[in-house]
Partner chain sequence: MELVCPAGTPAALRAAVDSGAHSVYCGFADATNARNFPGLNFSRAELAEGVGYAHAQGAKVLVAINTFPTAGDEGLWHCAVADAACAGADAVILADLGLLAHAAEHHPDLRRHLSVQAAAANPDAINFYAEAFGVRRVVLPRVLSVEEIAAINREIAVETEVFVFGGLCVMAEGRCSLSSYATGRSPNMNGVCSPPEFVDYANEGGQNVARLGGFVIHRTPNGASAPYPTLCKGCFTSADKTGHVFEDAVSLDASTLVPRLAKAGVTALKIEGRQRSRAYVGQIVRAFRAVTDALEAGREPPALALARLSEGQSATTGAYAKTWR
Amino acid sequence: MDLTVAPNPFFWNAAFVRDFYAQLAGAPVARVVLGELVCSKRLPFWQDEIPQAIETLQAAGKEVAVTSLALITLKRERKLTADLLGLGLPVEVNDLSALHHIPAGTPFWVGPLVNIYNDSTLRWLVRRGARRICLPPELPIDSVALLADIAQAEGIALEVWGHGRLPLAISGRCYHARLHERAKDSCQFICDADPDGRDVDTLDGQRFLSVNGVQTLSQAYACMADHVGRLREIGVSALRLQPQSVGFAALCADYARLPEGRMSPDALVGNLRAAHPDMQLCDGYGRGGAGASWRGRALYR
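Using the sequence just given, produce the structure of the chain by itself, in the form predicted alone.
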């Protein structure tokens, strides 16, 4: 089992993106997915960093893929999607409409925003050309095990969401703009003020969700440290880690030690607590319970 770095869903400036992927080149990860996942309006601010990031990561021995948008709605977004194949890298599909631009039989990857809950869907995607699939994070491990058996029989790689805020929904409406009383078309890119998403509280002040432009995320960070042994046993080939603005290289190093037995789940969680004292953790979906629960205990009371 190795590590895949998910596409960064947040809005970071070009200099930060450049430094992030330069540092990631030295991290113990096998592959990295690049590109804009959430909002095409952000892309012009940092897209010139993508070629250098690809070159740097490949020179460090990483496999690199590019992501489609999670929601393709505009003509220019369709063109952006059609142009992805021209980069000569695997395309990761996070909106099934992207398949319109990928010829049948051309290998591609599938991201966790595509709903794959049963064997028929998985087999259809494999027949269409899928060679690597990251399952949606809400699947319990018992269901992952059934799909992992099929993936092994089909000869494809299967990934599970290992760490990061859970991607819950994509909307046509921009929550960040609305919070600041701005229209979506004149948002002034206010989402850059929250490099890891903006927490949303309930009316009684309880932390609940996080918003990232048009995306809704969990407030808690999924952490599958307790489940790595089982996931490896059933044939999951990689854990997927979501980028975060602080301490990501150290986080990757800790997760890389788990499958090798060089770090215990408790030690990894202890490091997370020490480095990020405000970070709430969850693993409820993997246990077949409420997604926001942690180690079988309710996170919110």
Given for the second form:
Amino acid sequence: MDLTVAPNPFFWNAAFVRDFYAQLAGAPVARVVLGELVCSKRLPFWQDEIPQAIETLQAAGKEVAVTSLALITLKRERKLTADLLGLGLPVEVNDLSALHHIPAGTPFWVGPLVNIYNDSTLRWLVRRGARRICLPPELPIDSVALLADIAQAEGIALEVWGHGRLPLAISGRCYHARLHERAKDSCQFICDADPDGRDVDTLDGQRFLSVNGVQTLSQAYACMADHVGRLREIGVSALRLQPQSVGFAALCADYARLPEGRMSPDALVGNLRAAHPDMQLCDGYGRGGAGASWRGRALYR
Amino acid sequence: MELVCPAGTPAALRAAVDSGAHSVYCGFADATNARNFPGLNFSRAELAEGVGYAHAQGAKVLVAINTFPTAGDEGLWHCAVADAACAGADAVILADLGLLAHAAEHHPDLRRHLSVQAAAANPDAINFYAEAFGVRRVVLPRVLSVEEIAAINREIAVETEVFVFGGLCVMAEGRCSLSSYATGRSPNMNGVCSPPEFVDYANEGGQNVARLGGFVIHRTPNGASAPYPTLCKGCFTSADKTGHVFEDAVSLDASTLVPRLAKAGVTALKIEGRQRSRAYVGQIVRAFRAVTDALEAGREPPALALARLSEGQSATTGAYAKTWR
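Other form of same protein, the form predicted in complex with the partner chain, not the form predicted alone:
Expanding to the full complex; the earlier chain stays at the top.
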């Protein structure tokens, strides 16, 4: 079992992106998916960093893929999607309409924002050319086990969400803009103020969600450390870690020690708590319960 | 334009047909459809009877089988498609890739509509579903403006259906796990959103507090009307702001946009509300039928007085107006 780095869902400036991927080149991850996932309006601010990041990561021996947007509606977004193949890298489909631009027979990857809940859908995508699939975080491990059997029989790689705020929803509406009493078209790129999303709490102060432009994430960070043993057993071939603005390389190093038993889940969780005292953790989806629960307990009563 | 009306129960189906629905949509009483609530939906016998009733009055029946089949349990969904075909349904409304492929292969003559739960939001997505699975109609996600809908219709060969009234998802449908994050049960996996068995009401300090899976969704003063705690319509705090971060307690009313939607090339107008009473359904269907009839006759459509029927008493035209975003 190895590690895949998810596309960064947040709006980071070009210099920050440059440093992030330069550092990641030294991290023990097997592959990196990059590109703009959440909002096409952000891309002009950092797209010039993409070729350099690809080169750096490939030079460090990482496999690199480029993601589609999560929700493609505008004409220029369709064009952007059509152009992805031109980069010569595998395209990770995170909106099914990207398939329209991938000729039959061209291999592609599928990201966690595509709804794969069952055998038929998995098989259909494999027949269409999917070679690496990250399942939706919502899936319980019992379902993952069934799909992992098929993935192994079909000879494709299967990933599950391993770490990071869960991508819970995508919308036509920008919540960052709304919180600033602006519309999406006049957002003034305000989501750049929150490098890990803007937290949304309940009226009782319970920590709940985090908004990231048109995306809604969990406020708690998913951490599948406890489940790695079972995931490995059932044939899941990679854990997916989502970039965060602080301490990401260290966290990759810890997750890399889990599958071979060179670090215990408790030690990993301990390190996370020490490095990020405010980080709330969750792993409920794996257990088939509320996504927000952690180690079998609800976050709030 | 075709008016597609909700039927959560056989009584609502008859009310919709009697009130002038061109089509009704309904589902089976299990996890195969996205309104899997207690007391709603149809048995196999009820569906066959409902189809007979509708067909006798020239109306069509569309069966929603629009959740995502569970791994290892796909038989339930395959059965639902076969039974809908058997009952004489005019179309099935599907979202899952695998189920679309199954229906296209095993029931090629059964008309396939793409559910809003598939969130096909651009011509490439729609053309993909049309080419791959012979989908004949697409229910458009509620993330598009009228202008965008017109542009989509210029690039596709299949029909489009859009929501014009009722509950409003603010997220792209079929791509939202907020409900399961708080409760473990979601529209995609279980056909439910913010399910009632996870709702808890408490009276605290003169306020009615509504929780979902332990998370506070609303606090309303005692005596004030408290909306159902649907997660995305909740009141939350973010830094210095407290309010409806995602959407106010509003529902969709696009009745005034019907002429523009017609011009945009839309084939069918959909009314949300399979969980609503037959009296509600009858009233809304009559009102919208007056609009489509006027449009057909080239008359100015009547203004509708539907405000008090809207959830939370106020209405929005949602994403149809670009400023909503």
